[in-house]
Amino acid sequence: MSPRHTNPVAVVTGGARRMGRQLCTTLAARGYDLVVLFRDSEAEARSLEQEIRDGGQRARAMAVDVAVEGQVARVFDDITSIEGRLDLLVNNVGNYNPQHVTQLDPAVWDATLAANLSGAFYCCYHALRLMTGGGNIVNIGMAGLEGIRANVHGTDYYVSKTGLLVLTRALAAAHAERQIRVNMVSPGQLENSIDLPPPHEIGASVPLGRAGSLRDVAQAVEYLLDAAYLTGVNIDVSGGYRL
């Protein structure tokens, strides 16, 4: 199939607001089209399609939940009838749920897991079929997966993302050979996030001394894809939190 777009084609999942809008954005101005992906923020993701459009570049939002296969296999049947191609793909939806474990119901483990860790794989499933000619895939972690310890707290999120961390690496080594790279870049405390202590306490947790910013988040993406020699890899952009 010959691709429709010469510019490279981006799939950004969760791609609407925060973390994923700065992925949107700064991807666009590398000269990629968008392709964002959204469950609920619709005028979000309307109004980044529109100032993707304006800076130049090709944008269009989709409504799909990652969580549903089916839905998942839609858009990427869409995005091969429409782009025809596919050069990246960012797994950024992290469904937080701060409860301790001892609270945890069962539906919310189940709702966390279907969206973190089997909507990455659903994505990264379909988008395979699509890279013929190489490609990147990024998913989105959190810090510290590297030592695994107890985390009572949100304990539903850090076991996907955990998961995920093993599927990035096990997908790296099984398409190395079509020269498609897949890595993991991993957030601490940023500027957003809504368990962030004080600044004036943000030390006693993070070296560095500051909570991380979104920018500091895409910086790290935008090496990746420049690292051509990089894959099976997870850099914790984190200022030295959970070292």
Ligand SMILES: NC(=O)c1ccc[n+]([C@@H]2O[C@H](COP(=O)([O-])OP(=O)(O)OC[C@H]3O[C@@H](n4cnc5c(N)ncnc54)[C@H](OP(=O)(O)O)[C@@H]3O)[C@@H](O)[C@H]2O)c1
Contents of the next structure:
Amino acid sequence: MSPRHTNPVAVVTGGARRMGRQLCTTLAARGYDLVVLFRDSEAEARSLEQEIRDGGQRARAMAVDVAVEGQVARVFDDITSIEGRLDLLVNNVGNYNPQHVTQLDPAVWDATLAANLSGAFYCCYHALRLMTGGGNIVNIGMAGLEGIRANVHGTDYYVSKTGLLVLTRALAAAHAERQIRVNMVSPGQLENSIDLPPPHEIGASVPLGRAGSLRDVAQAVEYLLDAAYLTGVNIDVSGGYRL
Ligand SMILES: NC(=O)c1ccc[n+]([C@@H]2O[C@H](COP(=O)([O-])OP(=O)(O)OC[C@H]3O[C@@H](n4cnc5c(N)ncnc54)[C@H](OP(=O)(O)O)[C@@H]3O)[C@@H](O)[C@H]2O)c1
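Coords for the form predicted in complex with the ligand, given the form predicted alone:
Now the full complex is given, and it begins with the chain already shown.
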């Protein structure tokens, strides 16, 4: 396959809003052309596409439900024929709808695992076939996965993120000889977290005494892209949360 883009190409899942959007604009500023994947947020995805193009990079937004393997396959087929190369995949989709484990609806369990874990696997599976000249995968986890404790609210979410860490390490080991690095960035309590404590209480759970910003997370992703000797690592970006 001869690459049609001279710039490196990055795919970001759930890229239209919030963290995904920050990651897309950060990567565009580093010289990546972007494929922004969204599910429902078409207006935000189109405005991001325009913002990135105005900044001088190429950008293309595509709708996909990452939980449906056939849709993921079509997206990557499309990237093969249009961009002709892939250098970076960021699996940013991560649905968090906390229910107490004693009340956890099986349909919520299935949906969380399908989007957060199977969806990431499907994207890795198809992306890895396109990364013929080396590459990077960054999976977005959650802080505290090492030595995880009981979490009775959002157990489905914690299971999905633990599985994602296992997947990260397995793919890192399996694809290192192809010069493909697979790492994880795990945010703690961010300024936009749905269960953020009030500012005067945050020091009780976050030793650095503040919520994290989207920029803090993007910085860790950039670090991993620069750190050519790192693979299979998980970086908590959490101000010491759950130390
Ligand atoms: N925010 C935090 O405080 C925090 C803390 C720890 C970890 N994290 C992790 O950081 C990542 C980003 O967090 P966030 O709060 O920015 O995420 P978010 O707003 O909850 O979700 C990001 C995007 O995922 C997309 N999405 C959801 N299900 C999808 C599916 N089945 N197929 C395709 N796209 C789907 C949605 O796209 P559409 O809008 O287009 O539908 C959504 O905008 C997640 O992995 C999360 O677990 C976040």
